[in-house]
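Take a look at this single chain, the form predicted alone, given in C-alpha cells.
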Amino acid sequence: MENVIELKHPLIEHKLAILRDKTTGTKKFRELVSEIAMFLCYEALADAKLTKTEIETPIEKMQTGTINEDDYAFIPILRAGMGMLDGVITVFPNAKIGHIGMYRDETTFEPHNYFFKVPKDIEKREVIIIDPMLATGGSAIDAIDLLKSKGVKKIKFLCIIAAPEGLKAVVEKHKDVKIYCAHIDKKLNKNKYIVPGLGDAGDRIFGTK
C-alpha cells in the first residue's frame, strides 16, 4: 500500500508506549496525542508548496518560501479528532478548521454521520483529516466520500494507530487518499477495537471511562 505513510521513529515508539499504557492518566494522555499529531502533521507537509518570497533578516535581504496556510483546511471527525487539533494548530496555526460528527453503532459497527461542517471554498483547499483511530475504515471512507462530494481534489488522512483491515478498506475505496499513522498494529478484534491498540481514544482524550 504505497499510499500508506507510517512514521517509524524510536521518540514516536516512546510516546507510543506511554500512549498505549491502561495507567496513563487523561492529562498526559492528551499531551501526547496533540505531540504526536504534530509529527504526523510534519510528515503530511513534506510535500507542500512553496511561494518564493522575499523577506529582510537582522543581516540582508533574501529570497526565500512560504506556505499559504488559506490553501488547507484541518478537519477532526468527532470526538476523538479534536484531541489532535492542539497539535496540528501548534504546527499550522492559521489553517482553517472544518468538522464532521460521526457515531459507531455498536450493534453493526457501521459509522452514522450527523455534524458536517467546513469552511467555505473547501474544494479550493488540501483537506487534511485527522482522527487517532482508523479501526475499520468506515469512518475516514464516509468523511472523505462527504468531501469529495463537495469537491474536494486532495485528501490526506492522519491517525495514531492504524488496523490493517481498515488500511485497506480506505486504500481500496480512495486510492488517491494519502493515510500518514504512527503505526500500524496487528489487527481488530471481535468487537472491531483494534489490537493490541489504546483502547477507546475518545473516552481517553476526554475522561468519560
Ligand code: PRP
The other form holds:
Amino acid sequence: MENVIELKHPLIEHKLAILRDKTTGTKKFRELVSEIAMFLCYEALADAKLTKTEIETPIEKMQTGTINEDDYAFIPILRAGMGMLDGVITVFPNAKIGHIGMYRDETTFEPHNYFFKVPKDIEKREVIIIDPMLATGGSAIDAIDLLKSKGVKKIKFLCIIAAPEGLKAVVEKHKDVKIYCAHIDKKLNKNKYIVPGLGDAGDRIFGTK
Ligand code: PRP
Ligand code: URA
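Next block, the form predicted in complex with this ligand, ref. the form predicted alone:
After this comes the whole thing, all chains and molecules, with the earlier chain placed first.
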C-alpha cells in the first residue's frame, strides 16, 4: 500500500501510549490529539510547493521559499475530526476550513452524511481531510466521494489510528488518495471498533460518555 504512510517515530509511540490509555482524561486526550495532528500535518506537507521569494535577514538578502496557504483546505469529519483542528491551525494559521458531518450507524456501521460546507473554490485547492479514526473506511470513502463530486482533484487523508481492513477499502476505492496515519493497528472487532485502538474518539474528545 504505497499510498499509506505510517509515522514510525518513538515520540509518536510515546504520545499514542498516553492517548490510548483508558485512564487518560479529557484535557490530556484533547492535547494529544491536537499534537499528533501537527506531526501528521508536517508529514503530509512534505511535498508542498514552495514559491520562490527573496527576504532580507539582519545579515544579508537570501532566496528562499514560502507555502501558499491558499492552495489548501482542511476538512475535519464531524465530530471527532474537530479534535485535530487546533493542531492544524497551529502549523497552518490561515487554513481555510470546510466541514463534513458523518455518523456511523450503530447497528449497520454504515456512514451517513448530515452536513457539508466547504470553501467555495474547493476544486482549486488540495484538500486534507482530518479524522482521528479510520475503522471500516466507510466514512473516509464517502467523504472523499463527496469532495470528488465537487471537482476536488488532490486529496489527502490524515488519521491517528487506522485499521488494516479500512485502509484496504479506501486504497481500493481511491487509489489516488494518500493516507497518513500515526499508527496502523491490528484489526476491527465485531462492533467495528479498532483493536487495540483508543475507544470512541468522539466521546473521549467531547466527554460525551
Ligand atoms: C468515528 C470516526 C470516524 C468513523 C470511522 O466517527 O471519527 O469518522 O467513526 O469509522 P468508519 O471508518 O467505520 O467509517 P463516529 O461515526 O463515531 O462519529 P463521531 O465523530 O460523531 O463520534
Ligand atoms: N470510531 C471510533 O471512534 N473508534 C473506533 O475504534 C472506530 C470508529
